[in-house]
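First, one chain by itself in structure tokens, the form predicted alone.
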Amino acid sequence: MLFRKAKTILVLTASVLFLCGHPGLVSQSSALSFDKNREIALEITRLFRASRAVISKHQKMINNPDIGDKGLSPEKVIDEARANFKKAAGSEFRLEAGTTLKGLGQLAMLNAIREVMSNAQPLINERGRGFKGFLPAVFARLVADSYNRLMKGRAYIKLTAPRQYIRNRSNRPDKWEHNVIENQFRNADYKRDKPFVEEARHRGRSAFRLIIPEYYNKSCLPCHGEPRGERDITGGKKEGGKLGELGGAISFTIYK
């Protein structure tokens, strides 16, 4: 009980810092080394992917009309995301204390997941309704929107994809993302799963940028596989993607 109270106090205290801003944070981020920025970007994107995997894992249960309360509370999703993070990173997810960019970025992602899952409870727990439309991609987009709002121009995360696979125009790759996807990720010699990092401008600002390729797995193909042009469960047209093919990317920006 004491641990839960302490954790709640930590979340609320840091949330106040988000709302009020924190002097010196911008200058701190511009002073970070390239390697430190890379560490932060990888940490946040891994947690982002780890949380999306929870929704993918429970998709069948979410769409089960015979079950009311699915038990997918915000903290349940975060606990499973932490387990996924450990499996991917090889180490525990540890929230960095204080007002460092890493700590605030970590907390923003946790709070974004909490916000999205809290808002989604009536939908995912609705008995008698099958397909809810609460797909991994929808969850990820909502979390990204919440994260970007909480970070207030300090960092930015986005789902994107090769242009021919874009369904939501807000996810269209910008020029830098498009060039990396086409000239790096599509190159046969590019190492699979390797993040691409570079200092490059974003929305007119100097920034550190990281983008991670993502490939179609079995859970993606019912909506994005073959036959191309057929309507999927969402009503969208399938892209004709194949297992293991480059299907998307996660783009992360830290502003200087």
Second form
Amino acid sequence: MLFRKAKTILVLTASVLFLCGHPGLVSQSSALSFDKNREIALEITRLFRASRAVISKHQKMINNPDIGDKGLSPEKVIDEARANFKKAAGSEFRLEAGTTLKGLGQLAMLNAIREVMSNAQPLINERGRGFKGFLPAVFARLVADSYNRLMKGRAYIKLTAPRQYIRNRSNRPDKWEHNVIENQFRNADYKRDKPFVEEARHRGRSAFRLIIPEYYNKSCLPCHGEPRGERDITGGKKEGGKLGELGGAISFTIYK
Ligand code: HEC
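Moving from the form predicted alone to the form predicted together with heme C (HEC):
Following is the full complex, with the preceding chain placed first.
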């Protein structure tokens, strides 16, 4: 246990030093083609979603007040995320060696997941407490924050939603995300699940941007469904969302 913690810290520290020490990276990323950027964005968002699915799968156990240690260690979440990734991608997750943007982005995502799960251990292992507020969307926001810190100025990830469905203000869509959600994803002809990609600006810089629509399924509706305004288990107000409706989006940016 102690060894594992020490190992996690070591890996985190090493990767922070690693990421900070590469001044050549920014110019390197600007040389990447549109297709290469799309490949990287799909890879990282896939890993992100694969890890969030691990939290969904274990939500009942996380909420159980009768179990102390849940055994949901950082490495267990990563192992299960790799399995989910394989199911979604049809091939194994492979960490690219070297200092390519893809390799650094993969490593930063793994380390973001490790950091969040490491910090969450006392909370999720607390015996006697049922609902702990540790939800897939909360996990995703924390992982995104950590990822963005690690990838500072190179790439950026965010879980967002249609404007009227936003719970946490830090997840609000920016102008570009809002436009894609309203004018593409909501268009009856828009193909379900299809990522939208474009060269566009982000925070004043030109960038490659990708955004993936997500829809409410049955498991989301106790919190995001009807009746609108009623309190859910988290104490928040239900959105009045409907089964299959557009409920969120994952947004990814690679800066030029
Ligand atoms: C137990 C209640 C609960 C369930 C079930 C739930 N959510 Fe949420 N959701 C929340 C809360 C609370 C937040 C705010 C999280 C935060 O603080 O960042 C949230 C945030 C989100 C966000 C980020 C945007 C925002 O509103 O801040 C999206 C997107 C989202 N949920 C989609 C879903 C989808 C899709 C499902 C089903 C697969 C789902 N949620 C299931 C409670 C829930």
